[in-house]
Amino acid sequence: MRKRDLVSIADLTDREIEEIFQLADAMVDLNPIASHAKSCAGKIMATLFYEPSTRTRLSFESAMQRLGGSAISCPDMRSSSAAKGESIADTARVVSSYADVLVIRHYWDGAVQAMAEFADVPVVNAGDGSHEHPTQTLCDLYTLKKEKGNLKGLTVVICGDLKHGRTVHSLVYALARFGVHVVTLAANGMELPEYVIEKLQNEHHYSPLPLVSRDLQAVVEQPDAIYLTPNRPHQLALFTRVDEELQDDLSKMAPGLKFDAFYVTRKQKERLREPVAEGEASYPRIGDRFLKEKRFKDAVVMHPLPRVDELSPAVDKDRRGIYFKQAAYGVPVRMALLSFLMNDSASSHPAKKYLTVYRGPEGAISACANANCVTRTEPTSTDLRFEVLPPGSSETLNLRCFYCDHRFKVQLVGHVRSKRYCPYDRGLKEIVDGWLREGDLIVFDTIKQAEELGYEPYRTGPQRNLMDEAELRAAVKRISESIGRETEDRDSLVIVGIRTKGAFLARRIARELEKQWQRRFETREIEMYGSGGQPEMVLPEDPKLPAPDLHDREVILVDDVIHTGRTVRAALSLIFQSARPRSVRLAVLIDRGLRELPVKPDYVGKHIPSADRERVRVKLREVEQNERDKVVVYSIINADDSNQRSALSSNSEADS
């Protein structure tokens, strides 16, 4: 029988979670003579903790002993062979011969998945880096259900460090599956990662929705904007102007929301790359003001613990503070999980759905884009592979790391047999799908990497000039004049460009506006392929300058070309995550049409209907320093020909 691992909360179906909860109910007041009491008799559990733990490790060991089994433990792996350099793969191989189940906590994202691939017995994730903590989520869901009777329709506010908190990542996925409304109250700079939001959107049909609740602001220290993630799709992030009627509805909704639970998390200092000084930024905190607010009299307060200072001691004495009860439920819930995993029926779980997997040839992408992923830190213990995802937040090829779940966008693809490469866009989708099926696909991080591996660029067909330097300059001026006429508050205007060419166009627009109004305007920049491949606001190069603040501002979002609208949607989503602007208007130099998403630019330099397989390229002197400004259209020759090399080498037209 196939062994059963629990690495992610996605490894359990909704029905299985309910089954585990039913078992937990029986475990709460376990009778020593009950059948469950000896369900793990003769079994041994090994706990391997590479990070400190109190509740998780002890509750697992208590659970196993209460089920009639026994536990062997490495509570500090610094005193194990890991300190001598033993790989996690070898540790998994060895310890799985001593025990019937492994419970593992590790500081690397995806390390538990790697160990599960080498262990011969079930493996349970007790927390891996900033990735997931599925057994804590089982405890959280069980606690909520016991307190509230049902999960569907509840509204839960999640507060604190949502970027690094692994408990939060597993929890929001599970809450979405069970129809819970989620309000996120993130500390500044600690919002949910983009890959988590994309998963919520793509797999659970949740969409971030900006919402301001003065009631919440009054009782919890937090940034101005919070986000409601309903269990029905919303498309606010697809509209470039903030709809006044919708915003009015949201304002009315906020006071009317019934909050059922506040889930508070601590700042994950051990995962912060840059130390954050205390008091440098506001951090959500539940205190006396919350306890006195009648509106929250039935809202329970939860915390995965340990806490630092995000909970007032006064909450301990209030009936709504249920976090110690939540910790106590860790034993019966983990008893139920162990009993479930050791039961034969758990092994008969149907195989996961078929995934399209990319394994690049040697020399291609060497590791995941996530700096803390196990594929980067210990590649010898991993089989580097990625799931190929449907188009997500941009017009690129989207890959998901099999270990840490991070998504990233591929910009360069190549054909192995022909040794050719080119930028990826949606027009190449069918061709690249064929390369993937035939094992001929290779993806690159940079042009330098491709060329060092002996790949040459695809030759292109003849170019047609669509705009020359004078036309491009005139288009920028027209856009700037239109923005000027429609801007009500010049003091609030900020121009945000999508890197790279959108950012340069944003600066040109700002200079044109300066000529009109004889004053300087603030410009900002969005990097679509930032850390971990997710969009992020670019911080000022000068550390003395303030971080980007778009709250209550009139934002002009600028890009060079709009095609499907996915890149713009990702940029809009990022803007609404970080602030609640007064309005957002979209300016593009070229509108290609072929829209997949309902995004309509407010300002367009030129409309150019083009075929899906044609490439439209904006050339700016700031980027192509040896050329003048212009816009060209061209196509790639014979990209779908299996004999590309000979066909392309004979072509005299070459403009890569």
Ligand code: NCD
The other form holds:
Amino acid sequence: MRKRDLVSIADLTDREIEEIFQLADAMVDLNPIASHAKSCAGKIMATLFYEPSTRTRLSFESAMQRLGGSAISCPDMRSSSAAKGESIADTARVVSSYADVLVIRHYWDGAVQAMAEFADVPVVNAGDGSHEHPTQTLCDLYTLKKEKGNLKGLTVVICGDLKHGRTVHSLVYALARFGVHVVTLAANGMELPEYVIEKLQNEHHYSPLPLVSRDLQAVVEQPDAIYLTPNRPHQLALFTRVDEELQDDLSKMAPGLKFDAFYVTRKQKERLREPVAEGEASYPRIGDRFLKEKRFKDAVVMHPLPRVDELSPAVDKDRRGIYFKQAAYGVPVRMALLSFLMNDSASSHPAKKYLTVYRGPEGAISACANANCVTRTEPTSTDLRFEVLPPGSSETLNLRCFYCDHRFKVQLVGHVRSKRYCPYDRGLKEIVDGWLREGDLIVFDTIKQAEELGYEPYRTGPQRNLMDEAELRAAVKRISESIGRETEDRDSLVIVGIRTKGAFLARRIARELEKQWQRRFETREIEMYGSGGQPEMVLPEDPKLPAPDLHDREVILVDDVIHTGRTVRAALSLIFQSARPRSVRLAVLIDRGLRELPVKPDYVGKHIPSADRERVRVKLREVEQNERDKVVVYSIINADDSNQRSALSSNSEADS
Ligand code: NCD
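Would you mind generating the form predicted in complex with ligand NCD now that we have the form predicted on its own?
Everything in the complex follows now, all chains and molecules, and the chain you saw is the first one.
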């Protein structure tokens, strides 16, 4: 029989969560003569905490002892063999021979999943990096249910550091499952990560509503620092000009909401790799103003604790402040969980279902994009395992790390047996699926990486020239002239290019406009695969002027080719996360049609309807060595079709 772990809140079904709550109800009075009192008699729980903890560890230890079991622990994992360099795999193996259940907290995302695979006994995640904290979620849901009677239909505002808060991540997945409306009030730069939003959308068909601070002035000390973004990212795609009117429409959606609970979280300072954009002042805080607001009279205030200064002690005495009760429920809820996990009936749960899992072959060096992922920090205890997500953007293969859930986009795929690689294209999906099934797929971050492993590029099929140097120059000039004509306020213009080729085109457009108007323009660039695989706003490599603020500016977003519209949508969301521009207009050199999202470019160099299997490549002299500007279209040849490949390789160009 499989052992039962709790690594993610997804490891428990809704029914099981209800069952645990029923057990907790029976344990809440902690009656020692009740039948459950001995349900863990003779069992040993080991707590392995690589990070500080008060509530989680003590409530687990208390819970086990109240169930008749006992707890062993390493008081500080820094004084364990970890300090001598022992792998987490070895620690898990060894300790699982001393105990019947392991409760683990670790600072790496995904570390508990990795340890669970080496332990012979059930493993419970007591918090892994910024990833998840499922038992805190059980306490949170239990408290909310006790307080409000029912979960369905409630509206919960989640405040603070939603980017790094692991309690928040497990909680939003669970709230979405139980029909709770989630409103997010993030500190600036600490919004829910894209991978969490995507998981909510893909697996729970739910989009949380990021809220206007204006509507919540009573809780936020510095309301200007938080911007309104639409509740469903796809709405952005409907508008390439997002103006005041739209912003107002969206802000009207918020005031009708009734708030049942505020879930406040502290800034996870220990997880900040770089300073965040806004200062301390913009961090959402609950204090006197909250208490005085009539419309929050029935809203309870929760906090996983510890609090720092985001929750004023003034709330402690108010009936709405229920966070100490929430912490106290930690014991009965964890008693219920331990007794559930130690019970044989719990062992029959099926393993997590992954659609298709990609395991990197021996020697593959492409790693998860999340720098804090256990696969990066401890490759000896993990393997390269990714869930293959349904195709999104046309030019990337979307993978999700099995350990930390971060999305991972790859642009280069290779065929292990033939040692060939090529850029991924949605048209190649079936071919690549075949490689995956046969264990022949390998993914690369860069061409250099592929070549260092001895891989050679596939030859591409015959190419058709769609635009030559002169046509490309004329198209850029035409686009620049139209932008010039339609710009009302020259001072407000900022040109933002999507890297790599969109950014070079943006610079060319800026140069044309500079010639027309005899003045300089500010430019910025968007890196779609920034740190952590997330889109990022960056400065051009040779910035002429300091970083422009996009607030209240007329933005021109530039890309080389538009196809499905997904890249542009992601870029638009990023722009609106960072500022509130006056308008955003979209300029592309090539419009391939076949759009999945209703994004309409304002300026197009050339419309080139093309089939899914075809690849349109814009070649720019800034990027290609020894080449002139041109646009070509070609199809990629099936990996297994070696006859075709050798026949074509003699008269076609190498794909780079
Ligand atoms: C949380 C944690 O460790 O993630 N605390 C807890 O378990 N109650 C929240 C935090 O540290 O901010």
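So that the term is clear: the rigid core is the largest set of C-alpha atoms that superpose within 1.5 Å between two forms. Bear in mind the structure is a predicted one, so any value in this text is a computation, not a measurement. Residue numbers count along the first chain shown, from 1.
If you fit the rigid core between the two forms, you'll see the Cα of D288 move by less than 2 angstroms.
Once the cores line up, the CA of L620 ends up 2 angstroms or more apart between the two forms. Positional change of E147 between the two forms stays under 2 Å at the C-alpha, relative to the superposed core. Fit the two forms on the rigid core and the C-alpha of E512 turns out 5.8 Å off between the two forms.
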